[in-house]
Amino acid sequence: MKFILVAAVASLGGLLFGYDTGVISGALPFLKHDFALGPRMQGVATSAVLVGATLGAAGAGAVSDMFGRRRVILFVGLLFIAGALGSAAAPALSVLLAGRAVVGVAIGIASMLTPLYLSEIAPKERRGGIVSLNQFCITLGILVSYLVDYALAGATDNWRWMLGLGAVPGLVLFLGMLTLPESPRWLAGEGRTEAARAALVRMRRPDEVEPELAELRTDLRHDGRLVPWSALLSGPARKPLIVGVALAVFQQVTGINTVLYYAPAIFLSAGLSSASVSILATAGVGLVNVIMTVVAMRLLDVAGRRALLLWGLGGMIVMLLVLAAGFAFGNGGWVALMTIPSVAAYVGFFAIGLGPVFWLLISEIFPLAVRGRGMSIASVANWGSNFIVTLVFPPLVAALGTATAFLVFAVLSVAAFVFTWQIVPETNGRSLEEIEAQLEGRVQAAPYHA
């Protein structure tokens, strides 16, 4: 009870990920308004978070890997607190810019250390379910971002009380890590083996803790903690880069954050009738993603990581054919309809593959000597990735037409199924030890299937 406890309050940086992410799929048909912004302009607004959260995203690794992961998600709460706050009392555009790419350093920090944390800390039998507490706080942030958005769409000042109320899970996640206790595999790692042991106590069984604590010291022999960065391209380390930095790409360039980010404009284009209800379609689709986000966690630790991630991807590209599809013969009537649940499937696809595999492999596949810097390079792909799509998605629609839009989607979602098929490993069952030993090739790889 109590490891329940440190995870799910750890987890609430996947929750504020969410609820910043998703909160401005509502709050932009308002800026636009006070704003005045066109195409490129709404692609500005949208992607500045994303700036910052690229920037936070860089630096991670190497600052957790300094001074600890618990210290620097305390500071990532804080973050939050600010941003949200100048976000909401901007008094012009260039102000509220500033404060969402304040919320997008805290965003791309705790994208990379919320899950790393959870794996350092989770019991290998249970890591699947536990790290993917982050996606399913990450779904559920956005969820309610989506359900704040259409309960304040008629309010005074609506789109500074939708940015604003970000500061209140923020102060919940700086009060809740000060309880908490530092990531026992990092304590290893620097050699203060006591603070190690006595973070273990707080979260495992009595006969639990000397066992772990002796597979952690056995792990540190094969790892010398001081490695250049260059380690990363050679040696046990390459092929996780490889791995974990491709599906950060893909998890973005396969469309799933410009469905979130756009989904009410989508909605209208469809046909819908108004703001308030593409909102409202919209929060539809928050509530499957955070349902399929639990049949995943249910899953991962059974199914396996690649098998999620095959059959998610598939239903994924079907998907994206039949909005391409709908789209192509115009919109309104029985298009707008058929949007709605062709989206919200998409999506569910989407929360029981990439979006909870991703960040769970690669805290998984790093060597602990470079485990933080690790997926510190993958999570800059994928902001930068999420940066670059969400940029041009807008004036893509506006040249191309939403049709073509999709299309390219589902063709590069082909291209991750086939990428995963070939070269993603399983890691289900195994400790993060048995990982590492496993791709140095200190043991044979147990076979996995599809």
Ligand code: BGC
Given for the second form:
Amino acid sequence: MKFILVAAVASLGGLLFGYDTGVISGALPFLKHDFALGPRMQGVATSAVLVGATLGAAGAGAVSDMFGRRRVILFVGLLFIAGALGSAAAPALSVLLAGRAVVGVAIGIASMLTPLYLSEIAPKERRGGIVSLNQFCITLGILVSYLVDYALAGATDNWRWMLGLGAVPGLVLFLGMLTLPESPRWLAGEGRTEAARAALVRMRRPDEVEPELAELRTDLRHDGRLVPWSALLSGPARKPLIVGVALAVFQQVTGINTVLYYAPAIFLSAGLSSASVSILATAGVGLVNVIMTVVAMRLLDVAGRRALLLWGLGGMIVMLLVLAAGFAFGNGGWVALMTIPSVAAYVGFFAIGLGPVFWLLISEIFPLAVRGRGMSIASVANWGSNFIVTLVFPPLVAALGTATAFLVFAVLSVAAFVFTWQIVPETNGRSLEEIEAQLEGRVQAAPYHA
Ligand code: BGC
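Having looked at the form predicted on its own, could you now put up the form predicted in complex with the ligand?
Following is the full complex, with the preceding chain placed first.
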């Protein structure tokens, strides 16, 4: 089987992540009407997914270290279907919230397991592009959700269709995954070398199989026991944990989701007069997100992860300062006009750096023995920060104004830039085993710019 097909099926997890997080913005006005939701319950309806995702991400690592990547992705496909159909058919608010929380659990698991699986099946020289298929699908899912919301706005039972349609990619993920191989790296770590060879045979040219097999770590689970969680706090896993958690938090506290979730409101408050222009501008921003992610996929294996992260963060800082200045000096007129390209450029810079690189790096830097659990912790930090920022942003804007909110994001982006400059390792062009050896100090680290 062509391994790119394997990657395409697996990255449907990313599409569902994007679709199911994006779809709520267009469904919310109708939910508000049908269930008579006040502001507090609207917040609950929006964040049910984020709470579920935090829980899902927390459990996914240990479970996928124990049962393998493939079986857990199959289970995720079923969860996506159940959650989507449950929320679409919901007769009462409680059922709707439960359905959204189930979808959230599925998103949380998929958010870490899709990049993990992709990184473990990808050849090292193409790993950046392949793993970032996940981020590409996330952005595509967000864009599709905007378009579906827009197209269904006038239909009867519209929110039911909006939420229920997520079952379709869920089903394709489940059926597709039935035919895909288990991660050869996980199999080798289990001591199942023959099964690892068989998995590689399905995805590589014949002459590539034995050299790659020789590189895989087969010394990890001979006694059938997992390495304990505490191994993450000391030794070679400690630095990856610091990098993973810090980048997780930085990815969220620099404002991406407030900009994506509240874009129409930002455009309106800048003085853009019509709601439909502002929705269209939001779809444009979603498109920029997709296009710049494609650019990142092309560059990651050439320019390296650090360079893209630093350029992306640099651009985000500039655009956030422009936005802060714009809102500080009044609204309407030129501020309104300037807001659209500035927001689009900010999202574009996120899409070439922090967006794909965070999920890619956390799939690369943890030692295999604790990879699932290390990624879990970083993903929990990501979803938890997303949840907090989503809750804090509206009161922050109300209390301090939009300009100050953007300034806060700019300052946090500067912190992310300095952290990356000082601490984040380059992983480009090395196998996962070489990265592990390098971080353990078993081999000399190559210079960052090499
Ligand atoms: C982030 C999401 C965000 C998306 C936007 C992902 O990498 O984790 O929180 O909504 O990028 O493209």
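Rigid core here is just the name for the largest C-alpha set that superposes within 1.5 Å across the two forms. Keep in mind the model is a prediction, meaning the values are calculated, not measured. Positions refer to the first chain, counted from 1.
Participant: I want to check residue 59: does it shift between the two forms by 2 Å or more at the Cα, with the core superposed?
Facilitator: No, because once the rigid core is superposed, the C-alpha of residue 59 moves less than 2 Å between the two forms.
Participant: Examine residue 43 after superposing the rigid core and state whether its CA is displaced by 2 Å or more between the two forms.
Facilitator: Result for residue 43: yes, a 2 Å-plus shift.
Participant: Hey, does residue 417 budge by 2 Å or more at the Cα between the two forms once the core is superposed?
Facilitator: No, the C-alpha position differs by under 2 Å between the two forms.
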